[in-house]
Structure formats: C-alpha cells, structure tokens
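Shown here is one chain on its own, the form predicted alone, set out as structure tokens.
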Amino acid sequence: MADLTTDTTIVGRGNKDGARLFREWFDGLTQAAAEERGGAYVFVMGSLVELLRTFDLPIVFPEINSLQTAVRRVAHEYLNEAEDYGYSPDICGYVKADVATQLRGGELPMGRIPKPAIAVYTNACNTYIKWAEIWERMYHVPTFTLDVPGTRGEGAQTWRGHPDFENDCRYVQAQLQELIPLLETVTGIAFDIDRLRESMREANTMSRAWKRVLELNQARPSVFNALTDGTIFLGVANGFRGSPEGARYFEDLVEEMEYKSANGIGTLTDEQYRLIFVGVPCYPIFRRFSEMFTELGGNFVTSTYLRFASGGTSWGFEYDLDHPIESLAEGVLISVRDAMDNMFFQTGILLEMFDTFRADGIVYHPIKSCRTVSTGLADNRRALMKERDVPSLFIESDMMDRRVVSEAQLKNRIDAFFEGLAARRQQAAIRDP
C-alpha cells in the first residue's frame, strides 16, 4: 500500500486501534452480563449515549451485535433459530439475529451482552419500535420512544431561528425531560448535568474529527475505503461516542488520514474509479464483496451509510455546553432528521457527494432484510439519472442472510458495470483529447 518511507506507526493505526476498542467494548459488555447489570438497548440512529452514560448504563447496540454474526459467518445459525421460534423469513435479519441472541442468554461470537434494563430509541426506523416491543415482552422492561420530527419534503429542511425548527426542538426537549426521571427510576442514580456536559464535550471532539476524516477522503487517491474501513470507524463512533477513548481515537484517526493525504498514500495502490455506496453492506461475504470492486480498481470514497449510521457525528454538529439539554435536543433532531433524509430524500445529497468527492459512479445496494433502507432506491436511481447522467449500478443481496446472496451474480453485474465505466472514460478521452 505504501513505499518504504511510510510511517507504519501511523498508517493502519485506525483499523488496528478500532479492532482493539471493539474487543474491549465487548469485554465490558460480557463483564456487565456476568454481574447481571441491566443495559440500555439503543440503536445507531439517535442513540442518546451522551445522556445514558451519565447513569452508568452499559450501552448495547443490537444492530452492531447482529452484523457481527454475519461478518463472522454464523448469522445463518441465529436466523434459523429465530425462524424455528416462529419469526418469518421476511423480517429484518438484525431483529431475528437479536431474538436468537436473547434466546441464547446473550451469547455472541465476541462475548455476551447483558439483558436490557431499558430500551431507548427513536422513530428513525419503523422497525425500532416493533423490535423494542420484543424486549418489553421478553423482559418486562420499560421502553421509551423518542419521536423526532422528520423533514416535511425534499429540500424543506429548516434551521435554528426558523419557527418550525424551534418548535421541533422544543418538542424533542420535552421528551428528553420525560426520559430523565425514567432513567433515574430505572438506575437509582440521580441525574448529574455536569456528567452530561463532560460526555457532550467528548462527543464534540469526536464530531469535529469525524467530519475532518470524511473530508480528507476527497483526496486523490482516497485515504480509506468507506465500506470496509468505514464500518470499523462507525463501530467506534457509536460504541464510544461521548467517551474519552472515542474522542482520542478519532483525533488519532485524523492524524493518520492527514498523513496519508499529505504523502499521497491511498487505500488502493492503483485507484482507477471513485465510487459512492448507497445502502447497507453485504456482511455475509463482507470482505469478498469489497474485493469485487477493489480488484478492478474501484474504491468507495463515501456512502450514505457513513451518514445515517454514524450517530450524528458525520454532520459535525457540536453541542452548546452552556445549555446541555436544549442542545442535546437540537443535536438529536438534526442527526436523526439527517439520517432519515439520507434514506428518503437522497437525490440532492447524492449529487452533492458525487461532485464533492469527484466520483465516477454510484452503487445502489438494496437488501432483503431492511425495507426501510431499500424501499424507493430504484425510484431514487431513476430520479438521479433524470437529473444528471451519472453511471450507476443496482445490485441486490442482504446484510445478514447468506441464502439470498449470490457471489457469482453479483460479480457478473459488477464486472459489467466496470466495463461500462471504462467505455465511458474512453469515449470522454476521444471527445476531449
């Protein structure tokens, strides 16, 4: 990847440290389970970990736990167990893997998760609400739905100072003020606003750094792969948001990516095509899925996934520590709204990405397990192509279920896409020699 002068103590550090932090995170969850401490079950879109940390709750991300079963090639065992228990093959694969995890007493490939003491989630995904009801029935724990207003239409976002935005902030804030006494009751710990400020301060550091990391991938060649490396970064962004470890990790990550950018060190030795990824990755064959692009010189320079699954960090929003509750409400509103926009109002966002990252093509990846992300992608693709002549690929598989993943079919479609990219480049060279 790099020449002999490359500082190997910097290059590759983000992936190595990310893997270490992930192991430590699961070790902590395993210990919490052994001590029979109840955890806070949350999701990646609007997790509120900054607030939950102030109550010493172990943070459990069922989405992340489930995808780990797929990456480690055992998801089919969990899916089969949930289906034998009575869940339909059409239900979200993440949900079914989590159901099987609960039936196994929290056992996962990387450790064991504690039972829930409370579930806190937003309406960013309709599945979240039904998923939490499963835990409610299993464990008789309280659940809290934070209803976050979405954008009323494409391009209709409002911001601070606009009456609609201010009303939406107050609506979210009122719900947070209902959540705090519930958390006090569940944990027996009094709310400490100074602890919240500390957590928010660390989250601010992470947000600044993550925004810079994304910007640095505008470099040519790009300094990381948004699909593979980006998934590691997302894991840390969610699991360690609001913690000193997470903040320091992302500061180090900025140093690594700035070093690579300054020295022309790309994640590929020969980057031929810069791509944008839309959807959720194919985890059952995660490494091979990425290789089918990289071995043809294609690298994913950014993705909608890095925006809607980053817990709000991609926006670069920073909290006002003098007004923590009000600012937390504003941050949740902006991040969850942005996450929903990246699923439902993608056309303008993708065109902006395409120009900013000087991309060569866009890859759409709808999946069987997640209709929230996948519904409308075909229509979105047509709308984007009507707006501009942008090369795009539409391939289908799944994020969990290997039964609907055909590597041979994927490769045929991907190879044809790259042939089309090469032909377009040759035609452009003829037109503009």
Given for the second form:
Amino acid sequence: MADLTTDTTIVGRGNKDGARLFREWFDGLTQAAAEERGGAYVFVMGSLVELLRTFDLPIVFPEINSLQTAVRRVAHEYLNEAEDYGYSPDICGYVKADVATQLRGGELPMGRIPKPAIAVYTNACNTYIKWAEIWERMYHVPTFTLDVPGTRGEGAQTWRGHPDFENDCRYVQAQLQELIPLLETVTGIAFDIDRLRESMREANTMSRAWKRVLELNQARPSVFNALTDGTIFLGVANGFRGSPEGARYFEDLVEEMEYKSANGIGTLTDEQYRLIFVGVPCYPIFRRFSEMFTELGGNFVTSTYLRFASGGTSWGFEYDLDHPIESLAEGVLISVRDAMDNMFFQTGILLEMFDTFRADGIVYHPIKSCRTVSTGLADNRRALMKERDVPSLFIESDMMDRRVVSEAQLKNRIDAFFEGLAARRQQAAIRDP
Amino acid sequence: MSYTVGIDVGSTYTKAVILRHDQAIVGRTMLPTGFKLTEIAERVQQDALADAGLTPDDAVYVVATGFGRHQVSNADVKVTDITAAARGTTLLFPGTQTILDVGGQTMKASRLGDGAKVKSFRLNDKCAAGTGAFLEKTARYMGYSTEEIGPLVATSKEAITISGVCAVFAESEVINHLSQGVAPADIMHGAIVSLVGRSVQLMKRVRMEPEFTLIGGILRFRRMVDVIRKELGTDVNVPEGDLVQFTSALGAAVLGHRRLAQLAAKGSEAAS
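Show the form predicted in complex with the partner chain, please, the one above being the form predicted alone.
In what comes next, the whole complex appears, and the chain from above leads the way.
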C-alpha cells in the first residue's frame, strides 16, 4: 500500500521560508533606512546583485515594492498620490507607486526602504531608464545603464565562438569595468574580486536549483502554481541572488518539489487542465485571479513571467569562477537576453513549453500599464495559432491598478475558455477513443 | 415528456425558455434584470412555466447562462452565454459558422466548429463601447426611449458620421450634431453604423465565415440588421421576432436536454 502520509516539514516549506526571507529582507531595509545608508536601486531584469552585494549595498527592487502594495490592496492610495503629483494615469503602475513611496519617505506596508545611493539597470525594459531618471532628479544620485544587446531575431541567438556573441560579451564586459570604479566611489569600498567569486558561487547554486525547480513542474500533477507559488520563488530569486540564504532556499525548494513529484503530491487535488501564463500577474486580485482558474481544475504549470522576471536566470547559466568579470558579462548577456526573448520572441518558446509541460492551453494576460510586456501580445498569439492549433485565452487587466480590473469580465472569459477546453477534450475522446 | 428550462440572466433583461424534449419551445418570458438577480431568475422561470401551462415540478433540468448565471439558485448547470448562444443558434440555423451577439452591455463574436462547439470567441473591451448601452444613451440624450429607436431610425435618410462609440461621451457628440441641425433619426442611424463597424471588427477577429447569425437584444432593430447585411455583403440569419433575444436561453435549455440524455445513457450503462 502506498504511504499516504505527507512530510509536512517539507511540503509548503518553500512558501513559508520565502515569506520569512521576505520579512527579513524588509527588516534589513528598514534598518538601513533608519541608519541613512543609501541602497542600490535595481530591477528584476539584470539586477547585477552578485556584484552590488560585494559593496555592502542594501538591495532595493522598486518593482517588487510596488507590486507588494497591490497584493496588500493599498496600491490605489499610492497611484492616486503619484497622479495628484502630476504623473499621467497611463504611466507604468510600478513607477507611480514608487514615486508615491519616495514622496512618503520610503514608507511601504512592509517597512521602510532606504533612499538610493545608486541606480543600476539594463535596457531590458525601456521604462527602467526613465524611471531611474526620476531618482536622479530627486536625489542627485548616479545612475548606470547597462546596455545589453538583445537577440537579433527569433531563434537567432548566438553563443560562445560566434563573432556577434564575442563582440556582445566584450561590450557588456567593458560596461561592467566602468561600473566597478563607480561603485567604489559611491560606497568608498574597494572592489574585492574574491568576494565577487563567493557571491557568484552562491548565484551558481541558485541558478542550477531554479532551473531544476521549473523543470520539476513538468510532473503530472504539477507540484506548484507558477502564478502564486512562483511569485514567492521569484521574490527570493531576485532579492537573495548571490547570497548563502538564497542558495540554501533554492536547494531546499528543489528537495521539496522533488519530494512532491516523487509522491504525486499535486498543488491541486484534481488537476484537470495544465496552463501556461504569458505576461505579468494581476496583483490587485492576486489570489482571486488564480482561483478563477484553479476552481475549474486549471493550474498554471509555467509562465514567461518566471523567466523574464527572474532576469533570465531560469536559463541556469553558471559562472566560471576562474574568470569572474568575463563570466559575469557572459552570464548577464545570456540571462538578460533570455528575459527579453521571453517578452519579444515568444512563439517558439511557448510552443516548446507547451510540449515539454504537456499543457492544455495558454493564457495571455496583457496589462494596461506595461507596454513593454503587453504590446504585441495579440500578434504573438496570432502567430502562435498560425503555427499550431493551441487553445488560448486573451484577458486584459492590470498589474497594479484595480480601476481597470473587472473580475466579472475576466470570469466570463475564463469560464468560456474552460468550456472550450472541455469540449476539445470531449471531441478528442470521440475521435481517439 | 420532459421539459428543460434555460435561463439567461443578461445585463439588461432576464429571459427564460421552456423546451420540450422534441425541441419545441412551449413557453418563454422576459423581464428587466434589475438588481435582485436570484429573485428575477425565479420569477421568469415561474412565468415561463405558467406560459407553457406547466408547474415547477415539470421542469426536470435547469440550465443558467448570462452574466448573472451564478445567482440562479436552482440551476443544475451553469454555462457561459458563449456556449449557450452556440447551441441556441445552431438549433435555429444549423449551418451557422459565425455568431454576433449584441446585448445591453456586451458584444460577442463566436466562430463555431464541428458539433456547435465554439472554436474561438471575442468579447468587447471593458466598457460599454459598441453595445446596446451606447444606442440607448444616444436615444435618451435626444429624448427618445429605447423602444422608440426602431421607429425613429426607420425614418432616417442618411447616416451621419459618429466618430466614437463611447457611451459616456455620446452626449457631447449628439449635442454637437443637433446644434448643427442634423435630424435625430440620422444621428441614430449614424450610431448604428458606428456600432456595426465595431461589430464587424470583432467578427473579423474570430475569422468569420458564413453563415452568419445575429442575436441579442440590439438585433431587434431592423436597421441594425440591414446595416450589418450591407457591411458583410451577404445575407445573415436573424431569429424571428423576439426570439432574437431568447437565443441564449434557448441554447441553455438545449444543453439541458443534452445533459439529460447523457445522464440517461450513464444510468442505462450502470444498470446493464
């Protein structure tokens, strides 16, 4: 007889530990704010946390702070404040929530964030650059744009040995070599290559484990919800990259997911449909949004979000610790490029996901306030459907602004999508009994 | 003899259809939806049963659809209006490939595949643009009721261009045209042309193919049908009379009979 007892010390540990780490992270930021230590303001797509950590900079992810205001249902207060200050309703919701946070002296429901000492960001999102200019004007702090060359066309990625790739690597490396002295000036701390090696070693452990966690959800039934659980994992993947806590967390997470997979413990008791999510989650109704799928037996087994919002680290690139700077450049190039590919060249990626995760459908979720991830999604969907007859749903809302989230409108479309999935399954059963 | 009830709790009207096992409609009722959805669903059901000369005990299966379907307390099954409309439409016009359903606050286009299954669908955006609410408000700004839209637009000689389909901003556009001496009938006609433009766009997005069937409360205005027919350059099916508003409720009742047949088949399997 199968052993039906569940090891409760393992199952659910990832979510619990993730929440704890998150609290600790914000306690640390609150402490830094109280001590008036400036932080490194970074973004999820190419944070360079491995490097920044070696300069003892408190790490602040304004995107994560902003989405937390939506999850905690206070985003509208922040958005209204930024709009009253003069920002248009059409501006990215994350930006507006951050502007209001800055106007409030860094106050957030989770704690208080320090002011920036420097902002470091890539070109993976065009808004990053304009966003950092706000801090530059507000605080007169240096900003550093890391220009990461993207893929030239769908399926046109190049690798080591290819002249384009080598040029791109050198280009990124040269920028990193400009960034390091700037960090030394800002912090007054001399660059220590051995500390960087150590940080990169921890990041390697995390990358390996993160890739494995994502693969483990190919299990049937799937072992986590890519939308809800996945967002917790993403928080740790970003905030704790390059740290021993982050590496240990992901090793534990692999153990948990392997345990669940080996014991057939699914995230849903009755998984009927396996879905892929494309876009950014609907944070104003975060749980409810997911429930509208799970209560009909649908689980998100993977998403493009898990890839691009982890800065492409899901790719699993591991640094060569013998050549830290060169390898950091290569890793950043490959990861950030992959993050961008997951937004801009989705068709092939989604078809591959569809097959490897044995998915039943794809849910596109364009959002009002992020043009970067939403523009072109309708065309992407059309391109995908041209390639293959894949069931897909297109629903629109927002990542921050509850004024443009209509649960009734979403529900009707979702219900109809599931009716379509059921009809397809029925027809397939008749066709191939 | 078995009867099913199909209830469509729409944004503006709630409809009920009583369907006999031989697919004959034996009773139907429609009432304004209002705000008490559970109560109105009960009332239309009772009235429709009374219309059919039946009692509540005669209704062996109840299927609810429409945006308020989750509030129908005695529903055996709840389905979206997309699926229900597909069933109702194909009962009336079996050759239907594309459905356009324009209701009080929604506009939906569906493309059907084999066996009346919905292959793809598109709904209007999260606003009343391009729905009955737009026509209703345009009429109201000119002092006409919804029921007067049909007779009013019948007198139009030409459609005036209405640039937007926003129900909220319709007023300023209407006032502008009235101040320039444009006849209300031509403004109403323009509003319909504008609405049709949006409907056809939606149909294109589901890769429309003939036969086309038009349903929903707004299609009771003949001019709307005429403009769509002209725009598509082909004939369209429209359920007769007020049946155009009952198609989704009818579809729900059809699904009820299908479900009964499935249950009967399972029962006989279990018995054998």
